[in-house]
Structure formats: structure tokens, C-alpha cells
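The form predicted on its own is given below as one chain in C-alpha cells.
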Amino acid sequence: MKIKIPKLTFWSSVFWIIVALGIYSTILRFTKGLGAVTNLSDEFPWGLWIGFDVLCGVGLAAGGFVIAAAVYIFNLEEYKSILPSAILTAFLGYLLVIIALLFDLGKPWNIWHPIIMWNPESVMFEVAWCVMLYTTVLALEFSPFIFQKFKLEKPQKIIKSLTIPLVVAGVILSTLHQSSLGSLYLIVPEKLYPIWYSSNLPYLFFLSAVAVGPAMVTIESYLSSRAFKREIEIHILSKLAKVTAVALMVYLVLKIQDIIKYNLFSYIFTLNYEAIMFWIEFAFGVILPIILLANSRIRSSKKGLFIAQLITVLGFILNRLNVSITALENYTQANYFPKWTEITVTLFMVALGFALFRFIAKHLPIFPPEVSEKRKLLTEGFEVISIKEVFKEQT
């Protein structure tokens, strides 16, 4: 019997690179400490685990609710067919979470304390109930799939049963603890760079989960298209983005109306790190997205809506990044930098949650039966266009 040895690719190597790497640092955490793989300290508590894995993966999954919510809400049917993807890249990214904040916390085996030591006056302790539980309703939500598969029909009819209160539930608990995320800094006014305070610090964040959501969702298609030779659902993927183009639309009044009534103009036009970072994410992470996906030729085309929906990603990482890091290093004059175990534990929780994604992917139908894509398009009066031509004809 022959032993087929997987082809190493370019993106294989790095991904094996990512994961040894990942492991050396993951044993020396939990052997050594948070002192021997990061640069915290006393003074600057939290820092890229907190930054990236927490506040960024939190917001990451938000395409699970959003999907849902239009599929059996608002009884947008023509959105079931991503559901079940965005239902599983939501479900990894919240055990992602859960297990990267294992990293962070002093003593991760006190991470189950909120199960039974109440404080409900603590923003940490809603955010870590929701979490608990939003992850236990995604858990459900996905379970009919493996029902199917091992062709188990009682309890895939008891959980279609309980699909809408499932849903509904899934709603409330995500826009409580997106919104919560942001009221967590709330408490912190005299440590936070003026930037960076607003009393709109919940809405901004629940408004900013609401458009990286379908962004996500998209990126996802995108590159399971390509992993798995599948044609994209563009006819769909270009309605979800005005979802993105709106709430991004939202989010920037807010933000004027912020700079207006905080007076920030002095802050914002002085040259220095703050208003640098302040100017890369506003720019390019909010007003840039809107343009792009304002144009229905790059909506509707595949490589257009995939980089517009790449660059409203890396906004929505940066801005939480800077409310994060940027936002506290001016106060604490901490001048933190990532130690490189941190960046490759951040590195391995992504690497692992695309290769379970594959991985599930390949083995649960969580894709539908593929219909043309083109004749989708034409029938629904889309043009079909190439991103090369898209930008010829704006030059």
C-alpha cells in the first residue's frame, strides 16, 4: 500500500512554517509565562492578543448574525446558500477567540470564574457570557450539518425546529457584546487619545461589525472559489456589499459628527503617530471602501469586490488596533511593540482557522449544488466584466 505524501506548495510551506513556530511559542507561554514570549507589562497590560485575536476575531465573525438575521428576519432567501459558510467561518473565529484569550490570561485556567462568580456590573463579565453563549448558539446553528452528514435525522429536525429562536437569540447576544467591546474603553477616557474617545465608541463598534461582516463573507467565497474550483455567487456577494457601503456610510457621520463635537480638528492635523495612524485608517480603512463599493462595476466584479472587501478588512483590523494600542501608548508612554511569539501565536490562530475551515469544508455540504454563475448574472441584468476592465475604463 502506497502513503500519498501531500505536494508542498508555496502557501503550504508557509502555513507548516506558521504552525511550528506557533507551537514553539504556545509551549513556551504555558511553561514560561506571558513574560519569556511578550512585551507586556504593568504598565501596558494588553497588547496584540487582546488587539487582534480578541477585538478583531470578535468582530471578524459578525458575518454569522448578519447572514441569519437577513435569511430568517427579514426573509432574504436568496442569501441561504452562504448562510451555512458564513454560519461555520463565525463558529471557528468565536473557539478562536476563546482559545487565544487562553493565551493572555494570567492564570487561563481561571477562564470559566464568569460561570459562576456573577459581577453584572462588569462590561467584561456581559462580554464573556455572550461570548459563552453565542458560541454554544452557533455550535447549535452548525450541528444540523453534521446531523446530515452521519444521516441523523431526529435531532437535525429538533434543531430546524428551534432555527428562528436560535436566530433571534444569535441577534441579541451579538449586538450586545460588539457594542460592549467598545464600551469596555469607555471606562478609560483619561487614558485614550482624543481620537480615539467617543461616547459613540458601542455604536461604532456594533456599526463596524455590521459592515467587515459580509466582507468577511465575501473573502471567504472568494478564496473557497479558488481552493475548492468553485464559482463565486457574485449576484449575491454584490448585494451584500451594500450592506458593507452602508453601514461603513453610517459609521463615517458618526465619526464627523465626533470630530466635530470633540473638537478633535486639533488633534487630527497635527503631524505625528496618532494622527498619521488616525488619517491611514479613515482614509483607506472607511472613505476608500465607500467609493469602491459605491461602483456597481467593481460590485459585480469578482476581483474588484474581493480587493474592496480586502481593504474594508484591513480597515476594520486597524481601527482596532489603534483603539487598542495606538490609543494607549500616548498616555502610558509604554512604546509597545509586539515580541515575534506574539505575532506567531496571532499567525497559528488564523493558519488554524483556515485550515479547519478547508478541512470541514471538504468533508460537510456546507456548499450548495453549483448552478452557473454567469447565467445568474445575465439573467438578473449584470454585466460580466473583467477587473482589468473595470479600471481601464476609470483611467
Given for the second form:
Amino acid sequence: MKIKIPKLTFWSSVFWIIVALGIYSTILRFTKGLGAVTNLSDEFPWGLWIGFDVLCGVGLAAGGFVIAAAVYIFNLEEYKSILPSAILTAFLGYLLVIIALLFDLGKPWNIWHPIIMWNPESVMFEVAWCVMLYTTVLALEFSPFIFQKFKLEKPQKIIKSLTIPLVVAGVILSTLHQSSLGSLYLIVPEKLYPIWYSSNLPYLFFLSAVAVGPAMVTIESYLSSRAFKREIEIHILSKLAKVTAVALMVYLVLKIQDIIKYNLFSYIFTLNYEAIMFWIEFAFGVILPIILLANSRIRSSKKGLFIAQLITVLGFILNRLNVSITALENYTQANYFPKWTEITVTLFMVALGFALFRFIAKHLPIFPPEVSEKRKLLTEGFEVISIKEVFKEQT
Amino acid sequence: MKYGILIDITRCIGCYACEEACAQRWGNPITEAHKLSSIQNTAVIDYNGVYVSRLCMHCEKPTCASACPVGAFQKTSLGPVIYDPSKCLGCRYCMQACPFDIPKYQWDKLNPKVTKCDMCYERIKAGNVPACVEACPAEARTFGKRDELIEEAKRRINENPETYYPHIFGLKEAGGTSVLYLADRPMQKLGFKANLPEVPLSLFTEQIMSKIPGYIFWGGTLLFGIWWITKRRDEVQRLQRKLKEMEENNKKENGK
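Could I have the structure of this protein in the form predicted in complex with its partner chain, to go alongside the form predicted on its own above?
The next block holds the full complex; its first chain is the one shown before.
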């Protein structure tokens, strides 16, 4: 028998280094406590794990509900081919958020408490319930692929009959907790730096999630086209880019409204840390993606679209980190910067996400058969880009 | 009947007896840090010779109790805000939310708790005064019913207008607190934040939380509506296409 030795390419060695460091930090976290692995303190109780793993994780998984709503509620059948991978991305995203929470919570074994101990007044209570329910919805939405794999017809039928109520529930739950992550900060008007405090926070969080959902779907399609040597459904992705652009435009209007309403001119036109961070976020995360995505030539180029949407995602991440970390530095004077073990746990979560996606995509039929796709596209008159060309462009 | 503590900063002599009594009551080690922490639920902070004792303000409408997802904080009918570690899951939203930065955390423990003053709830229930009040040799802390403490504070301001800055801190701040302060200068100069709203901070989240039930109902209705319309539109289009085909077929047949 031949034994295959896996090739150790660059990315897989990066992956295994991250996994090793992640496991080390995990052991440290659960044997020595939060104080040993984080730079969190009484002054700065929420750090990278809340700012990135939870706030960004939930936001970046927004593609699931956006695409599901487009396909089932608005009956836009053309998006159907990217729905499974969007649902999978969202499901894995939420799973990782929950795993990350187990790291961050002081008493992770009590994570189920909100089920029986209620405080409906608390935003955190609402977030907890929505995340629990929506993860269940995503699991059910994704379950047909598992049933299909193992040829279980009856449960497949049951889930299919429940599709519309599930999707409606998913959209409602997503809207609620995407915005509620912003509402979390409504309770600290005196602590948050004025640039980021606004009674519009829930709406801003929701809009940026709607913008970043399609962006993540695009990036995920681009990367999996390279990994699985598939073709990019550019005509779908460039239409999705319009969703991102429109959501960002509404976001821009709300943000400008805030600047006027709260009279933030003196804050954004001074030269300090907060103002610089704001302008990076605002110029590169909102204005630049709008300009790029409004351009139809960039929208229809694979690489242009990928880069534009990557900027959207990076801008989104900066926004969440600004609200959760930058905006609190001035009040707390804590000079928080994550410890290396905090960073390795975060990277560990991201790496796990990639690995799980790859594994599931390999074994379950989440990408539709390519041949029929190609034929359909040809009959519709769309240009099909062969995978060889994608790689030609790279070199 | 709600109790509270009136702290008269002009009377504090900085002997730290309250800190020691508090540490004893909780079984904490005695430290020289004089700073609120997981082993110090009251602390006397030295502002250039002005001693400001800090402890949980026991808000009338506590922000921590509103923020906590599992209701681990509770405003008791006697006045103290108490914490139940068996409910807590350690999300630390209370620490983030508290306008007075009171809750502290046992960062180095594997089963960490939020720590804060509970106004010696057990002692109050038994009819005693809190340990720090009992220990104070200068009568800088007065324990009593909140209404009576407010009257007492007003009396002191009126009788010694040259000693006191005419403001009872805690009367309205963050919607009112059970711990009240009197000082010779504004409390903002003694480490308290200047931009505290005079309403309970939970008001800011309540405004949006109260919209949720309505949103679930109308949002759900709207989504089902859109689904029904788009589905119907598709059906109609399909029928129309079929009709057209049939007509064309008919024409062809007639033409023949």
C-alpha cells in the first residue's frame, strides 16, 4: 500500500502553526484563567475576543440571511446557486462565534443560563436568544445537504416544507441581533467617544452587516473558486455588489446625519488618535467601496470585484474594532492592546473556519454541478470565465 | 423602605478604617492599594488631601441589573443592589455598562465572580448598619433611610453654606442612587464623570428594546407578504406564458 505524504505548502504550514499556537493558548486559558491570556482588566473588560470574534464574526456571517431572503422571500432564483455556500459560511460563522464566546465568558459552563434565567430588559439577553435561535435555523437550513448525502428522504421533505417559515424566522432573528450588537453600546453614552456614539447605532450595525454579507459571499466564492478549481459566478456576484453599494450609501447618509445631529465637526477635524481611526474607517470602509462598487467595470471584473469587496470587509472589521475598542480608550485610559495569546485564539478561530468550510465543501454537495451551470449561462448569454484564466491572471 | 448611605467628604479623615472593616466582612486581604478591585469593595482615594471613599452607588434603577442577560443583579426592596454569582455567566456587560465603573472581576480565578459592595445586605436585613459605616470614627458615613438622608444632607448644606458645595451627588445622577455624597466642591473634581445623564442609563436601551415585539409582528407579516406577492407574480407569469403558447398554437392550427 502506498502512503501519501501530504505536501506542506505555505498556507498549510501557516495553518498548522496557528493551530499549534491556538491549542497552546486554549490550554492556558482553561488552566490559568482570563487574566493569564488576555490584557483585559477591570478598566477594559471587553477586548479583541468581543470586538473581533463576536462583533465581526456575527457581522461577517450576515451573507446567510441576505442571500436566503433574496432567494426565498424576493424569489430571485438566480442567487440559488450561491445560497448553499452562503448558508454554510453563516452557519460556521455562528458556530465559531459560540466557540469564541466559550473562551471569553468567565463561566463558560453557564452559557445556557439565558434559556431559563430571563431578563428581557437586557440587550445581551436578546442577543443570546437570537444567536441561539438563528444558529438552530441555520443548522436546519443547512441540514438538507447532509440528508441528501446520506439519502434520507423523509427529513429532507419535512425541512423543505418548512423552508419559508425558517427563512422568515432567520431574517427576523438576524435583523434583531445584528442591530442589537450595536444597541449593546447604547447604554454607555458617557463612555463611548462621541464620534461613535449615536442613537442610530443599531441601524448602522444592521446596514453595515447587510453590506458586508454579500462582500463575504464574494470573497468566499473567489477563494473557493481557486481552491476547488471552479468557475466564478461573476454575473451573480456583481449584482450582489449592488446590494453592498446601496447598503453602504444608506449607511453613509445615516453617518453624515449623525455628524450633523451630534455636531461632531470639532471631533473629526482635530488631529488625534480617534479622528485618524475614524477617517481611515470612513474613507476606506465606506466611501472607497461605494466608489469602487458603483463602477460597473470594476463590478464585472473578477479581481476588481474581489479587491473592492475585500476593502468593504476590512472597513467593516475596522468599524467594529473602533466601536468596541478605540471608542473606549479615551474614557478608560487603559491603553488596551491584545496580548499575543488573545491574537492566536482569534487566528485559531479564523483558521478553524477555513478548515471546516474546506472539509464540508469537499464532502457535501454545496456547490451545484458545474456543467449545468455553464450550459445555463451560455444559453443566457453570460460570459463564462474558465478557471485557467483565473490562474493566468494570477501569474 | 429604602436605605442608603450618605458620605460626607468634608468629614473623612483618611484613616482607612472603612476599608479594613469591609475587607474583614468579605474575608479579603488588607491592601495598601486604596483602589476598588476584586479584593476591595470600598476604597478611600486621596485627591491631594481630599479623601473620597468609593463604593457601589446602589442606583435606584441599576444599569448593571438592566444589562445583565440572566438577571444576576437585583435591586432589593431595602435598597442594596445584590449580585448572585450562581446565575452569572461572566459576560462582563455589567462592568462595561456601569456608569460608575463599580463591578470588578476576579481575572485570575478559573471560576471568576464579579465583585462589588452589597451595602452589607445580610447585616441590614438583621437590623444592623453596614460594616464600613460602623467602623467610621469620623461619622463621614451615615446609614439610614434614603429620604431622611436627603433631608439630613439639605440641612447640612443650609446650616454650613460656606463648607458645602450646594449639590447632593446621587440625588438625580443616573436616575438617582442610594449612596449620596456631600463635598466642598463639585464631585466632578473628585474623580466622578462630568457627563453623567440624570436619567437611568437603561432608558437608552429600553427605547430600542421596546420596539422589538412590534418589529417581530410587522416584520414577519411584511416578509410573508413579499413572499406571497413574488410567488404569485411568478405563477401568473408562468400562466401567461402558457396562455400565449396556447394562443400561438391555436393560431398556427387555424392558419393551417
